[in-house]
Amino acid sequence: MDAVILQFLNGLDKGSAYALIALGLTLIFGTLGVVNFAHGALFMIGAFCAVTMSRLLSLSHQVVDETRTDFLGNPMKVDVPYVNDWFGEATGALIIDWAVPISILLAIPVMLLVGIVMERGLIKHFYKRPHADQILVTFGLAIVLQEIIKQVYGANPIPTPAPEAFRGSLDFGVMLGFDPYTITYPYWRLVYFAFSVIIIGAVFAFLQFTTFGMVVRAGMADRETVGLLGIDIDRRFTLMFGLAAIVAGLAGVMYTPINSPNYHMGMDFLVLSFVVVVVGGMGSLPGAVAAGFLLGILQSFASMNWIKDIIPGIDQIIIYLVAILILLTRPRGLLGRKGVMEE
């Protein structure tokens, strides 16, 4: 039972990332009808927003520390972060320690700008083109962004730790009546799951309860009619592209302590997340979220040793097997609209 619970927690962790990226993908497809293969790159850019913020907060200058001497007895020069000068040593150290959550303040405007520029500068020219053209051009854009990140930050992963308060593990088993240390789980992975639920809930609430969101949902259902009412639906859809970019970027920001950012992390998640979208149903926001968590849990359980002993490599292909079964029996996906992908 303890192994089952642990794998379920791992599944929620993986599913959180899949659901957030798939949610953004579905927002773009549902509003603009564009298959955006550059969406994984937005996840990557968000992760490197955290790297950038961490480096900015750690910028320092050298001062002479009279209390410390080198082997010759001369006072040593030490690096003092600028935030220590501005806010004091204790507060400065706290700000540096919380660099990843603080990166959200940088990621939101950056991702909004990147999303709008991407949509206005390139993707708008492919609205009426075949999906194959959209896939090719956005995949090419993803490669360009990936190489830019590689050139600026290097090819090696960049460790970006979580705040010290969340670097340990929670004794989850004790809360369920197990012996101490039977089931322990990293705090930050639980934080990431909670963060994902908040972001997903906020997106659905925005679409459901705001006038802007209701107009967007109407435009998703019948774009021409909304346009005839005198509403600039194209402008709203552009902002939705920016919102989708923000969701992907925030997913990347908070994922950095779990997986050190590297230039190909976007591609690693993109294919899996696109499969999640297809399984959930192209254009279905609830389907994307449900499929993200479902496939994350299935992949987690498939990685158990006794299952891999029976079917070697099943953890690597389980998501694709499920996708094949879904497409064969229900081409529109689990919660997809009737007629989508069924022509």
Given for the second form:
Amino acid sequence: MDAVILQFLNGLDKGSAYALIALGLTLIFGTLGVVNFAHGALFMIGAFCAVTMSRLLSLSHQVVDETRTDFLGNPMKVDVPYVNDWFGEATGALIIDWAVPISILLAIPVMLLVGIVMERGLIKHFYKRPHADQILVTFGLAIVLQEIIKQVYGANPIPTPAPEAFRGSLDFGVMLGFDPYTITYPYWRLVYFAFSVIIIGAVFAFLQFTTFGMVVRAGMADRETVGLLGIDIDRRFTLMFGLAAIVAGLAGVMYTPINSPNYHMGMDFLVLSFVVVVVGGMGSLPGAVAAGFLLGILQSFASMNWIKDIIPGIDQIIIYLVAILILLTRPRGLLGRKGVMEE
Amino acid sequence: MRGLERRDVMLLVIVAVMTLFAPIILNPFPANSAMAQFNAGYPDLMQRFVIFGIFAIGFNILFGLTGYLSFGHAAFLGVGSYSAVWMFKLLGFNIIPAILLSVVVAGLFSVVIGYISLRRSGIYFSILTLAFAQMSFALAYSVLGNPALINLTNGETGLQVYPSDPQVLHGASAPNVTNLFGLEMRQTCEVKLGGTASGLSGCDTHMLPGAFGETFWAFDFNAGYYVCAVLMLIVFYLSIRIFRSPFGMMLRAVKSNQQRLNYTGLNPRPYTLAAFVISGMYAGLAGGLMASMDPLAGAERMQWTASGEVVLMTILGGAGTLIGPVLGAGFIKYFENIFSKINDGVLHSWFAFMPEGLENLFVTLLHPFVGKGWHLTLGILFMLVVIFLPGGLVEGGQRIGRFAFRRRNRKGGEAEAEAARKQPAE
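Form predicted alone already given; the form predicted in complex with the partner chain follows:
Every component of the complex follows; first up is the chain already shown.
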């Protein structure tokens, strides 16, 4: 029983990342009808926003500390971050420690800008072109973005730790009455899960309860009629692209403590996110979220030892296997709308 | 010639001449000059040119004609490699059974995967093939390479031939490297043109010694390359025949409007499946040849990035055109191996004629795009091609040609590029 709960929890954080990326992909597909292969790159850019922010925050200058001496007997030079000068030592240290959550402030405008530039500059010209062309051009863009990041930040993963308060693990088993240390779960993964639930809730609330969201939903259902009503639907869809980019970027920012960001993390997630979208149903937002969590948890269960003993290698292929089965038996995906990219 | 129009015969002859004389054409710079590092005529790279050419030609039969974008073609290449190495392990180092088996096994694989994947089209087809390929990769990497179970792939290490392998057909006199009835694949004859005399060995020859002073050219004629080149010419001929056949017309019909085809009372699926299997067999042949040149097979050949590479090649060269994929394959492999060698030192020597500051500026500007950054250049180039030249390099060449000759009349070649631009199957 404890193993089942543990795997369930383990599946949640991976599922959260899948769900967030798939949500963005579906937003783009549902509004603009574009298959965006560069979405993984947006996730990666988000992660590197966190890297940039933590580097910016720890920018420092050298100060000669007269009280201490180095091994040669000269006065020691100490690196003092600028934030320490501005906010005092304690606050400065706290700010540096909290670099990852603070990066959200940087990631939102950056991702919005990247998203809008991408849509206006490139994707706009591909609405009328076939899906294969859209896949190809965004695939090319993904390569370019990935290479730029590689040139700027190097090819090695960059460790970006979580704030001190969230390192360590929660002994979840004790709360449920199991022995101590049977079910432990890192705090940051809980934070990630909670964060993704909040983001997903916010996106749905935005679409459901605001006028803007209502217009966007109307546009998703029938773009032409909304246009005929005198609403500039293109502008709103562009903003939705920016929103999708923000969702992917924030997913990336918060993911950095779980996995050190490297330049190909986007591509690694992209393939799986596409599978998630297809399983959930192209163009269905709840489907994308549900499928994201479902596949994350499924993958985590498949990597349990006794299952691997029965079917070796199942943890590697389970997601693809499920995707193939779903595509063949239920072409529109789990929660897909009727008639969306369905023959 | 057999069932070809004059235009196609011309194309075939040009390609044949280019491939057969490639060791000379690709080595235009004297071997002892500074430009020698841009010579692409060394056996390993030339073999890769033609092998990936075969791979891309096959991919083009599927994507270029039917418009089905497969993101999992590398799986067939990998399967072909593995079966070839197994033939080396079990039978011996002759490449004929290895190549035959790799084509057959890849064909069988593609029948299964194609039968399932082709039930869907458009993006779903791409995802299905991607899923299958990633599954094969994961299986080859972990489960099938697990010595405790059934060790088909040797996991991370990759499949190799060991002295302890049975090799039942391996004669006592047969060479211990891959060969074609005794002709070793790695055998290379160097022809030296000009320069001073030096130690020659085996089949090396020296022509016109001293005719150009110290300067000399070195051309490598490699047995393995010629085996691959001849096979490529054969499959290229086959692909021309497929393009010009009623079957090829049928595949184009699938691309332009599948629904209309259905209403006409024709079932497109057998045709698309046939195209899928043919292109899978081409990939298997490429995989088998790759293993024949170097008897190794690893799972990374099946990864989806490898599938992405063949997509890049085909699109860059010109999907739906005959020569495009070969050009694209050559272009990308040249980039990967030669362009990536341009480092800051080379750049400095190029801009040495400029004033110091300007020279440094140019080098700094170009630095991200050359050497290790060649992927960036490739990505940008690929995007530009998709955006502005949907017909790829071939269309670019045609546009330049038309611009140069001011020919207004529409020739067949353009109609072909036009067809390639049409909507793929949705």
